[in-house]
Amino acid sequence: MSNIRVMAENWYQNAVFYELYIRAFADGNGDGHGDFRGAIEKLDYVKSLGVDCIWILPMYPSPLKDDGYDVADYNDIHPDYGTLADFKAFLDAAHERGLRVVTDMVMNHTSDQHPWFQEARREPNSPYHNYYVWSETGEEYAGARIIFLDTEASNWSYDEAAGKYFWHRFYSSQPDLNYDNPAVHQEMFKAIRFWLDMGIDGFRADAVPYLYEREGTNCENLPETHAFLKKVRQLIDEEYPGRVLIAEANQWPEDLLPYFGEGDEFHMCFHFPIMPRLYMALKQHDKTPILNILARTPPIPAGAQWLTFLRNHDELTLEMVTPEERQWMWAQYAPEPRMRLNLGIRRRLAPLLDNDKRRWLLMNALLLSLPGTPIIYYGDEIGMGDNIWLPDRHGCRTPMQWSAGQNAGFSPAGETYLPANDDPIYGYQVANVAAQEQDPNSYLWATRYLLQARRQCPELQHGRLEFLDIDNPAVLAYWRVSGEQRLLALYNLSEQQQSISLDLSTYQGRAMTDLLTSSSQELLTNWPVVKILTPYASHWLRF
């Protein structure tokens, strides 16, 4: 296979993803809901950021009790978002701009409004009855934890029509599919082929640890689950080479290793535990949480990659920290109880960092320089805020803020699906794309600059990671190395100035450029090299 083909097939390893919520992005028909026609008009903006791939949140027909993760039809588009033709036009327009598109595939469950479930509950002899997991008592699988602790008392709910309990790992309006039924496998394969035939570049598979249930287990990460997922990967490899399969599995790094398989399961897995530890290290002024979680992150197969992020559409999960750490994180980052949800924090990036551009830059520079493919959540590139007075996770899913005009320039409608944020600090009158386009000191300009700098550095995209042993806990330093190319990343995690000495004598006579502060070169002649790190400083020193 040629190198070009290999690079094309492994495109996801070096990419930057942009998470786009269609309902929130741009309203093309004036009904107050974002749609694909509106999003087409904003693709040049997305391209200008320097990203490579758009991840679309669920766009299927749905009652939207869980923002589309409650799917009512796997093979169509929600009417608020447009038609299948609109989606195809969006896909083609993205591809014309060199942007790939991946979509969510919700494998674990459907909406209770899906025709399968409606038939299943009405008619016990229907073949669709066995598409779901039923119980006469609702007492099975007691070892499975309840994920949505704030809203669900049990993983079983009683259905009056069926006269039985049905199993659900999430909301009770989302009955789990029965993967012990081969017909369910075929339905999933059918939906996967439908969208890949249309031309999408892959899937983020939602909530994959929970596909199977077995008594005496916690009903997560079961061997049967992996056996099915390998069948999905085989289908994609054989019929759609070059497409990517992404696992959303909120697990510890060592527990995620089986989801890569031997390079025969997922191409990519989200690295959930690194994310809270970045915030922890920043607030503690101590790199130890970052070092510890990366130390327990195992090597992954060739061709595989981690996906990393600072924020996304869900809460900032605190499932994989100790109870004491969780209480500390809530106290530090979510002092108002309404900022908390389940075992997490429902806030956006800029408010979490108190709108401090130094800390925002540091966190984004970390995201873009640590191993993994980074994801930017829509609006975080302009420092959008959250609305904690909206219920559930809606506070982080408000309309994109394009301008200071009506409805943040998102829609001309009298009323939008959620109100645009009009907070005095983070609201659209202050934080919007139009204003930041004119401000070289804005979050938007900084985002573009960081992504452009990363694109120029192969070592940041796929280089190996080598930590420097620096006694100062507030200073995090590591090399990213690819062949002859080396970049030294330096971060001051504290609000105090720090001074460090670096033995860079190996590079005597070579020039060093700091990509994040200036383009001027420093010739390495004196030893040691003393670096004064201002509070929350970030440096990418390229040799």
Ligand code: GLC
Given for the second form:
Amino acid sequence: MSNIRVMAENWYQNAVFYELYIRAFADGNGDGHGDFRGAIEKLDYVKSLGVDCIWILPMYPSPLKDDGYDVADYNDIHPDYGTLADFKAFLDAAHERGLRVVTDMVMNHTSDQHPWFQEARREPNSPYHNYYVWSETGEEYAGARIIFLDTEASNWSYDEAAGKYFWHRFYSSQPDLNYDNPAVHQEMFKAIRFWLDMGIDGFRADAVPYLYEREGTNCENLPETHAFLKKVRQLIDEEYPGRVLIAEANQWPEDLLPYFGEGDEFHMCFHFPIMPRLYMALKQHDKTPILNILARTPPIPAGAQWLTFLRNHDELTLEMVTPEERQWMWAQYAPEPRMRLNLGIRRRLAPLLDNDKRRWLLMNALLLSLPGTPIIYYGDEIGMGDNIWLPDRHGCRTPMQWSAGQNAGFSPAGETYLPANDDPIYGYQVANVAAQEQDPNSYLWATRYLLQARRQCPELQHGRLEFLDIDNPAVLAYWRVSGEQRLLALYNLSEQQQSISLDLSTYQGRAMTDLLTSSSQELLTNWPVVKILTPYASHWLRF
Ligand code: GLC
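Alternate state requested, the form predicted in complex with alpha-D-glucopyranose (shown: the form predicted on its own):
In what comes next, the whole complex appears, and the chain from above leads the way.
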């Protein structure tokens, strides 16, 4: 057991995560694809950001029709990314630096290239046939929505070899596993033990709402699904305490709550609905969407935590907003049709914010000061851009921009898995790690600074949240409080200067430091304290 595991049991509650796509990060063998050997060389960089845990996207053998979310073997590494030994070396190197590693476990479906499916379609009498969900007519479960709306016409596809339809919630190359078959449970437990035995620190469990199907329902969040997930948690608690189980369930807060169970299901759930509301509040110059969704967010069991994010490897999902809000978000943030995908927006953080440093700082400061464990998506810490002309979600998965050199310093190969982004503003010639290391005003140093400030403030990691009642919709103000420590977060969501007065009489005689403008230390003598908030200002006032 590595030293890292001796640390605090609830480590994930106060951590910062970094989402890393191995294929995109660093090419160690010059074949144009990122790999574990390459990523090892970059771990010092990851550590230098001030993050605690790396989440890596699926690294399994796969035809990569859904970038690895189409698994062809649960117990191996994709040959483009290296070998099991390379993976282990990556894990050890991360642990040596005090970084944890969680990986993706794709539970709902496999690739159609998985030997289970190949056998299942060929041989109706094989035990593998019953690993998948079949139909003679393809008419069952009509209440289930289609998720990949832009490409899939139905959740059923006809398989010629089997002479039947098979069920799939995502691409037709991703047949759903049949959780009514206990053998499938055993296979999943086997895969889970395999990686935990190797020493990973936990899993992000992919697409968990869809494990079971039942007629007359929307086939999401079913009681049977929760019962299975509780068995996974039990396995972790009994055999691998200290490892973390994370749910990817794109659902409303009240439907997310059951994924924590009574502290006996997931340790963490992504808080999907808050994400679009941060963008909404910013463009509407109005805090109401944030206040409303937090009011709708129920308390969670002790030992549980939300995972929060601004962007990830998928489209910026607009599933958890109303149809009117979705149209508004598209109009504001995705004016060109190519920017839209399914029910979302395929753009990266910096372009969404028009490369405006004030808004970038505000959004990141919000992310790092609201409750939850924040995740940073690789490349967003240097303001990387997207390439909307690439298919699917590839435009947000281009090579990490290390330098202005060949292929962004990502690879010496003639051709890379996707071209490096060479946009005049967001491309590698301009936005890259090497250049930003030299520039104290860069996104990179701002990221490091914010993470360091958060680390110094336990109240930001696990403090209580108390909103201040400020009668100005553009100004969002809240306390984070832990014991004696308190921090007042203040944000101006508008492009106009705002002035507010705060009654801080309780703090008379105490010094107040603004962590985000390093300059000011005020001794509080007079009140109300009048604060002038410049357009898009962010302040972390600490007493
Ligand atoms: C999750 C992943 C997404 C993938 C899908 C199907 O939503 O985040 O990238 O396509 O599951 O596995």
